[in-house]
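Heads up, the chain below is alone and in the form predicted alone; it's given as structure tokens.
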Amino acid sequence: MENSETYRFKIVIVGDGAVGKTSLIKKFTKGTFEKDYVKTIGAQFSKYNKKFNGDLIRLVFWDIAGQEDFNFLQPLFYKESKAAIIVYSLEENTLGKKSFTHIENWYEVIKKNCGDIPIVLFANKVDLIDENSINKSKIKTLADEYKFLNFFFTSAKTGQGVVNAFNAIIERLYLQFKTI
């Protein structure tokens, strides 16, 4: 282990309010899920360490509030981010429909504040719908159009897809910066 290195990555997580950003982070970092919704004020920070190929990866997740009240703080929150996650809800209601149409807005905010960083799309709350009803080609087309690293169907409640989704972006960052 004498040749092991430490990597530090800041990852911003964005999306409309109530789509499950905080819950996804808690599921990945702590393995927990709280069913009661608590609105994020401004931003929350979560640290997580992970061993990968003998190296230590130190992650800081910046969970950015989805409410427009906090837009004035965005430039500070995004500074020095190495990757981003956009979360939207698969719920078949107003929240789900609006959060899907707002993906483009979140993409533009990331590009404006972070430049060209890897972005992953999380289609969250898959446990609340019939998976067979998902228009996967629509989501894939969107992911291809914006050149997202990938997209994943996730559930903060059941854990479905959460580890794979987070690990995809962590692995990408590790491989990108390991070669520098």
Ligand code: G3D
Given for the second form:
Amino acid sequence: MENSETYRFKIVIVGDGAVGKTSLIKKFTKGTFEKDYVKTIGAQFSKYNKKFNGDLIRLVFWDIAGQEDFNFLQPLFYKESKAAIIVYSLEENTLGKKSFTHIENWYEVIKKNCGDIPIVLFANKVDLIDENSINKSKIKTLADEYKFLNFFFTSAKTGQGVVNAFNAIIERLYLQFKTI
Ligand code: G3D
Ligand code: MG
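Okay, that's the form predicted alone, but what's the structure of the form predicted in complex with the named molecule?
Up next: the whole complex, starting with the chain shown before.
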């Protein structure tokens, strides 16, 4: 197309180990991403192209593979990120509880390294719980407090909410950077 433009967005996906970060990327890209692993910083990045309004969006998702213990390499991981996704797990166990508590920590790290980039929150593994038992106001309060763009209930297993959640942040970036 004649007037088509290309946009490049780096998006970091953070959250405690085992909350489903890698599975979510796989689900969204239907496994068609090109994966590369940066051993030194314990991160992988997945490249994925998406057409939108005739324009091409080249996405790179950076995903922490190891645990959070990589403080001195943080700047490299976060460098030039245009948006961030914080993932936690809704499951009713220690991982679920801790990963919710740690949202604040992840927020602080993003803020420190990236400043005011848009952040969305994914409450993942929604397939594992009864949706009526979710305390939505607790999540909304937190999302308001940190000025998250939005929050979504997702399941990398069933696919519920996944495309919507990713598209929300991608469309936000597209509108922000689209040349007028
Ligand atoms: P991480 O990248 O955040 O560390 P992974 O997490 O994507 O590796 O997922 C950790 C485990 O949780 C995996 O299980 C994965 O299949 C499971 N998982 C991820 N998302 C969901 C989800 O939405 N629902 C359910 N039920 N499980 C999910 P295994 O057993 O492979 O380690
Ligand atoms: Mg992973």
